[in-house]
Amino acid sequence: MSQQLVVGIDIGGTNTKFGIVDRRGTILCDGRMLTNQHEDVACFLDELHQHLAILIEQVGGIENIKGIGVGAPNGNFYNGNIEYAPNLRWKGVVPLAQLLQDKFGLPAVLTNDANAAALGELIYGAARGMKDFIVMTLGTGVGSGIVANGQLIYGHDGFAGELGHCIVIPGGRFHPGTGAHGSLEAYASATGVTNSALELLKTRPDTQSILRDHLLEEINSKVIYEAAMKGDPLAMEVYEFTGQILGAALANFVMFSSPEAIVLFGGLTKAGDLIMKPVREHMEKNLLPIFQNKVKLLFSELKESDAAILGASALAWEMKD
């Protein structure tokens, strides 16, 4: 019965979530901690070890654990390093898989966080049984994991699938993290939605909106969502605009890999039809006839916090003994 469990870890720019998972994809116990409290990765690993040691004891000790799988921003599957992640405090190249291995005495494997979410969808979620699909993570940033012919696409260097950094509006909105102008992430992320609302408030002084009851620094994607749910015209226009840009970008991605489905995942999907309707309309409008009405547009079936933990754990199951 030994080694019937693995550890899955999802490192985000703000929070790190972790859990112990069995082969059926049941998260037996889990927890979270702040990522950005630790400027030094060694201090981060100390705190992570403290949390996980308690969970590992709960499931009968380390001899029951096969290994550790991690999803992290700019995580490179080939070498186990986090490389120049713009939204983490640890700069440069961090050999995270090796550091975890040394800390826990368990084999560790690492991939990009959106790839981990794609693996979670493939094995446990909306993409079960599919060989060709794309997962788009719409959170603080925009990430993507691409599966083609049943394989996660890593590219020659481990960094394939940065669809959030594709330029969708040449010379468009500035992205402070990358220095790019007009990338998808600058529009279709929670940050992008907030910036779109602020731009509309400025350029449409005559349009009535409950967003005007807030100080500008109070406006975020949650406030905009709540306003849109009350039928606020300006907030609804923000979703229409976001959906138009995201839909046109998804049309490009469809024509690149002809997926069976695109799975949308992350905070922005909580807006439901507010975002899905314009995305679907503009995706179909921009597709060649041979691709139209063929691609399923789905919301993730997995709880947001679970998908990346499950995907990271799936990596650990695939490790050679």
Given for the second form:
Number of protein chains: 2
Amino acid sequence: MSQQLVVGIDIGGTNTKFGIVDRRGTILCDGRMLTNQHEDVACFLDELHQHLAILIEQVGGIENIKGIGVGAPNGNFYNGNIEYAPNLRWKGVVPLAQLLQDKFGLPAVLTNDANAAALGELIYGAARGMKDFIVMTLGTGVGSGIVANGQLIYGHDGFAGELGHCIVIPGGRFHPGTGAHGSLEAYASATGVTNSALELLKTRPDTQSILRDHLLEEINSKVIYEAAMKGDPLAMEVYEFTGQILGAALANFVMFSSPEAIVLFGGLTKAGDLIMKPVREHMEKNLLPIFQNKVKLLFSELKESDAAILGASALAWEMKD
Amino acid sequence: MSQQLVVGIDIGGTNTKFGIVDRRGTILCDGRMLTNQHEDVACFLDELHQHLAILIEQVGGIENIKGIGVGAPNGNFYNGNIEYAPNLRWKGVVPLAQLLQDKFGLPAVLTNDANAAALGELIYGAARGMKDFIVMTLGTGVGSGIVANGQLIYGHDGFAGELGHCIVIPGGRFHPGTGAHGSLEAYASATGVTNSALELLKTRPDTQSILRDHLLEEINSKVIYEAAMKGDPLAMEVYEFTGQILGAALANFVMFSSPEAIVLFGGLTKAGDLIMKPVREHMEKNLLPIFQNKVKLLFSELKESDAAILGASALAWEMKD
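Let's compare: the form predicted on its own is above, so bring in the form predicted together with another copy of the chain.
Starting with the chain above, the whole complex follows.
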């Protein structure tokens, strides 16, 4: 009857967010701290423990807590390690799940943030009760978490589900982070949207656009979104183009795992129908007939501010007892 | 102690092959019949039952048989139906697993041929003991079976794993069967190889090739294979080109499920290194560093003449008791 709560911890490049969550996905209490204040991970854990100990007392003590779930960049589910995360100060391999377990005396399990997002949708969100679905996180980068046969696909090494790095336009746009040409992330991320706008501004000198009132270096996904919301044709075309590429990519993903739904999450989804319409159109157009008009395209039902903690906490519910 | 044998049935467009198989993948006895002799599926089942009853007696009677596995075009694992198979005479939805169960008094389970091939590799072949791998069947068409977390991925509707229909070159070569442009099957199938050769013969009028000794309508994958084996540069370039496209496609598939191995099966693999070398090179080139030099590229270990029966029989071992 006890252990009706779990801890969710989301370690981001800047902030670490943490909270205590019940079975229904209510965050009972939460907090945040800076991730990169401490060069030594032991000091990071000390600070995190201080914060969390207070929250755990608030909810009636540690005997109510089933375990700890962590979403972290380059988090490997199989061994609980963070491996060579470029945006964190702790270098090399950090056995974070083990360190947390030792520190808190609670079982701890870890995965990357997109996989955590998929579990969040499965346990609390738009994919409740589904056995086969894909979550695409469309933010600064493009991440993905894939559930098939009711289980997250981790692959043989724990790194499955890097759909943002699939090549969708062979020889296409350069992606500085990876050196690849034409990967999905080069188009369907915040940076991708910005680059698409910059390209259109250059190649269509005669098309009027309120984006031309900005310095080029001021143009970002937020500015483009606001322009599109005002009906700016060039900004709207950016979403049409982005949706076309994303939709075609989703069709390929459907041919892989034939999901019941694809759940879209993150900044790009704020554009609503402006992005959803072309995504749906170009996904359907590229599907074999047996897959057409079957796959639900959904926006995430989780509040963006809560999603990271919820996703991480979902991992703790999935833990084998 | 009994039930150490299973029946495997492979229903092809022309022939239906069947056999009785032990746990190690030895085919104790087998046979074949024409698939499309009977317009009524009941008559097909009568003939199949006559053939199989003799084989079952040979191995000591029905009490030694655990069940029946069937590989069939458009076979749906979830409901045991063959659904709208274009190459079979039985139209619409045929509840084949149920019909077999009623006829033989044995549990029967069914899937499509590429999924059966994947189970064949899992139980008897190159993927024994693996939890995450992909089988690509490269024959008249391009099929695939995907295993993740030790289970075949069927998707929400039973149709997952149609990787041959992924678009790899947007706007690329037309695929008459589906109307798609640039799908993998348009390049990495027997027909694809033939079309690549015809294209090269046309665009490179100055390149000498023994393929030019043939009438264009005589050129097929067998002729091209023989020319390449003799060192014909144009025929060899066909394999280089095919391997480049297939390798890049496999890289995308790796980004999806991060398999321990990809097992290649079917006619195209006869070319050995001629196809394997460019596939490997272009797969690695298109992978993120975290996936590089990790994925085993293997040829199937199953004899092509046995593989269909073995794959189907593997399905019966996987059956829940």
